[in-house]
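As structure tokens, one chain now follows by itself in the form predicted on its own.
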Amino acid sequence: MIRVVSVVLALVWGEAVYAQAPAAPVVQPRVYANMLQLMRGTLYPQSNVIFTAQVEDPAAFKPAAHQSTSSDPFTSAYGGWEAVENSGMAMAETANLLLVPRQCSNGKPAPVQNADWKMWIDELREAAVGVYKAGQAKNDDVVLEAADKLATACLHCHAKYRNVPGGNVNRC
């Protein structure tokens, strides 16, 4: 009986000590790219895969001689329809990066706190998941529909935050 009580007390004391332990500090992600660099380095190449799949059959691409170093996602080791799937998932993940505070290319803070920005990022993420599913379906019609939703999501944000039409003024 004394042993049982000792074990119970040790467990209770251990829980109390654990509960008082300081929490690990929250590490904020370090930002390296401005919004334009992020767009050009990630979303632009990902969307090109998706938009190419609208007009060319991903399965028709012949694998590159050196698949592991191919710069063309369709001819790489993860080419064909898998390239479409991967671009959809990469785009969905990249949507998270569009919510991280960073500078625009013009030096102004990106509008990541704006309600419309957040809404359009959600729309982008949803469209990107649709692209992933289209890649899994390996169906041209499904890709067309998914790419249309993606283009619409991009257009919503670009219409407000991208370059002013007819000028070089960059809103973000």
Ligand code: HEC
The other form holds:
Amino acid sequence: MIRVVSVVLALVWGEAVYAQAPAAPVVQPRVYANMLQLMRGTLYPQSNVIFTAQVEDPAAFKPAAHQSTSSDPFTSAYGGWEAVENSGMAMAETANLLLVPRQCSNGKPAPVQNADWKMWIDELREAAVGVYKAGQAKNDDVVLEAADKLATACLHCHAKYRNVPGGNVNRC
Ligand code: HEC
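What would you give as the form predicted in complex with the ligand, now that the form predicted on its own is on the page?
Time for the whole complex; same chain goes first.
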């Protein structure tokens, strides 16, 4: 009888301890890339999917011999129009990474808090969702419109914050 009571108490006590345990520490995002590395590693390959879809029919790509390891989204296991959808979602998520404080390639903090930076992130998000929808619509006109919106979103931010290609001013 005593044994049973102590087991019950232990259970109750255990639960109480559990309820009072401090919340697990918040896991912070860890930053590895500077802004230039992030652009080259994410938005550049992601956006090339819709830019290619402007000139080539996504459904016409022949699946790669080794689809599961193909480095071209169009010929991969998630190829064709699905590649367009997936790149749209990837860019929408990448927009979040562009708001995480990190350095520019010139070593200065990236201007992620600036109102116009945030505004252009919103524009990028909207354009990325447009790319996703173009992948679902499977329609040339929708693709052209989505690609145009996306290119404009890139351009707006680059006009202010990206280096002039070949120039020696580092504006980021
Ligand atoms: C909110 C701002 C912003 C948006 C939106 C943005 N970029 Fe950038 N991008 C930058 C900045 C700033 C740099 C320069 C980063 C540095 O030097 O650290 C850059 C650099 C780049 C580079 C590297 C250029 C080089 O010199 O090698 C590529 C590629 C690039 N962006 C692609 C894109 C594409 C494609 C899009 C749209 C789908 C896009 N970016 C949207 C801010 C932006």
